[in-house]
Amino acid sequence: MKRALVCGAGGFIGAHLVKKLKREGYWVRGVDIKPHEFAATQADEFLLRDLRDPENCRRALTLPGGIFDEVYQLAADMGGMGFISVAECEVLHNNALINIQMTHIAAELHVPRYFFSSSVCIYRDMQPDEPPVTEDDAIPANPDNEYGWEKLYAERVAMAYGRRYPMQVRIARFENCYGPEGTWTGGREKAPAALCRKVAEAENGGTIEVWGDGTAIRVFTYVDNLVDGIFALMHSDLGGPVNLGSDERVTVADLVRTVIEASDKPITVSYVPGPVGVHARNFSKARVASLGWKPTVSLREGIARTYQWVEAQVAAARASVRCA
């Protein structure tokens, strides 16, 4: 039985990755600064540890009687644009500590395979009609935010250790990921979950506010597709960063309409000033496609599933308030 460590197992993608690894027959240790908000972990062992502390990194990576076959580093201080646009110092400080220490200690302990979750935030702002960029086009660098700068640096750290130590490093640059059991309120939620919440909370015929003018272009990848891509990449010979996401490009206005259709409510949209991020992103998926990976869940289908889950959370929250 292979043994895997998932750092960030209390988070959205990390928790889904634990489920994937368990389906594949792994023994899994999860570690995070907090437990998962919405579901009990499926990890065989779950440690509450702050990975900014190097001793906690070492404890997480230490396995009695051997070493982990695979380490998945997804732990990060992050959220949607509403968070990363105001928490620059926290993002740079906390994530740099986690990534430098986890990579160093994993290599020191001779972990054979190490996965690092990067982000398409490492790329510059793009115009809607630009051709897709490849992984090599990240340099010269000009990320739109500090989260992207830190991710780019952490990629370099991981690749440097992969050259110096006998540790196979795999890096995926995630596009926007969404799905059930993700943060949907509180300020750290990303656009799909935030929009699902706003629509679920609105009355029939009501109005929701959306940041920007709706023209920004994005790609949204359903979480099950993303973790399948992580697993495929980890077990491949594909070194260097890999763009991981869907090819279904949509505007924010398209996303809003998809959420409203999933709700079956008559809703009016009011576009207001707010942190939007880049105008557009368009990335080549040729490298990940070479592994035989492709997304199987469309935005319409994925949003329908996500909306149903968020709607249930909103209803439960309202019921809790009434009971109180």
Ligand code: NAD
Given for the second form:
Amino acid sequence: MKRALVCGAGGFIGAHLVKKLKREGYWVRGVDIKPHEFAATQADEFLLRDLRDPENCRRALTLPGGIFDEVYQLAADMGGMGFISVAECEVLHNNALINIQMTHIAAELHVPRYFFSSSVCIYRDMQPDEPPVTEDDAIPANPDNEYGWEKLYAERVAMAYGRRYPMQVRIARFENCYGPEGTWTGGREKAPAALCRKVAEAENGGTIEVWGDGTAIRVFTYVDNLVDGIFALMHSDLGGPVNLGSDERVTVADLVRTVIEASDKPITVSYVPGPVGVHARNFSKARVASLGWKPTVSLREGIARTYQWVEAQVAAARASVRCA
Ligand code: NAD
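Can you return the structure of this protein in the form predicted in complex with nicotinamide-adenine-dinucleotide (NAD) rather than the form predicted alone?
Zooming out: every chain and molecule, the one shown earlier first.
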């Protein structure tokens, strides 16, 4: 039986990845600074550890009588634009520490395969009509925020250790992942979950506020598709960073409309100033397509599933306030 370590297993994508690895027959250890908020972990073992501390990284990476076959590094101090625009120091400090320690100690312990979760935030801003940029076009670099700069640095750390040690390094640049069992309130939630919450909380005929003017272009990737992509990449020979995201480009206004349709409620939208991020995204998916991976869940279907889940969380939160 193969053994895998998932760092960030108490988070959104990490917990879905644990489920995927269990379906694939792995023994899985999860590690996170906090437990998962929405569901019991499916990991065989779950450690509560702060991975900024090298001793905790070593403990997480150490197995009695052997080494992990695969390590998936998804732990990060992160959130949507609302969070990363104000938490620059925390993001740079905490994530650099986690990635420096994890990569170094994994290589030292002879982990044979190491996955790092990067982001398309490492790319510069783009114009709406620009042709797709490839992974190599990340350099010369000009990410829009500090979260992107740290990811770019951590990619380089991982690749350097992959050159020095016999450790196969795989890097995916995720593009806006969404789905059930992700953060939906509290300030760290990303746009799809935040919109689902706003619509679920609104009265019939009510108005929701959305940051920006709705014209920003994005791609949103359903979490089941994303974890399938991580797994395919980890088991491939594809070295170097790989863009991992859906091929359905939409405006933020399209996303808002899709959420409102999923709710089946008459809702009006008011666009207001707020942290929006870059204007446009358009990335080549040729490398990930070469693995035979392609997204199977459309934005409409994925948002319908996500809305249903967020709506249930909103209803449960209201019920618990009434009971208190
Ligand atoms: P998440 O916040 O749900 O999960 C990250 C987990 O890391 C959290 O559970 C958090 O508690 C944990 N963590 C933070 N600091 C830690 C520490 N010091 N020690 C141990 N654990 C710690 O986020 P997610 O959406 O699941 O993202 C997973 C990874 O994918 C992250 O590296 C993120 O940067 C990357 N990513 C996500 C997206 C997206 O759209 N969700 C896009 C691009 C990249």
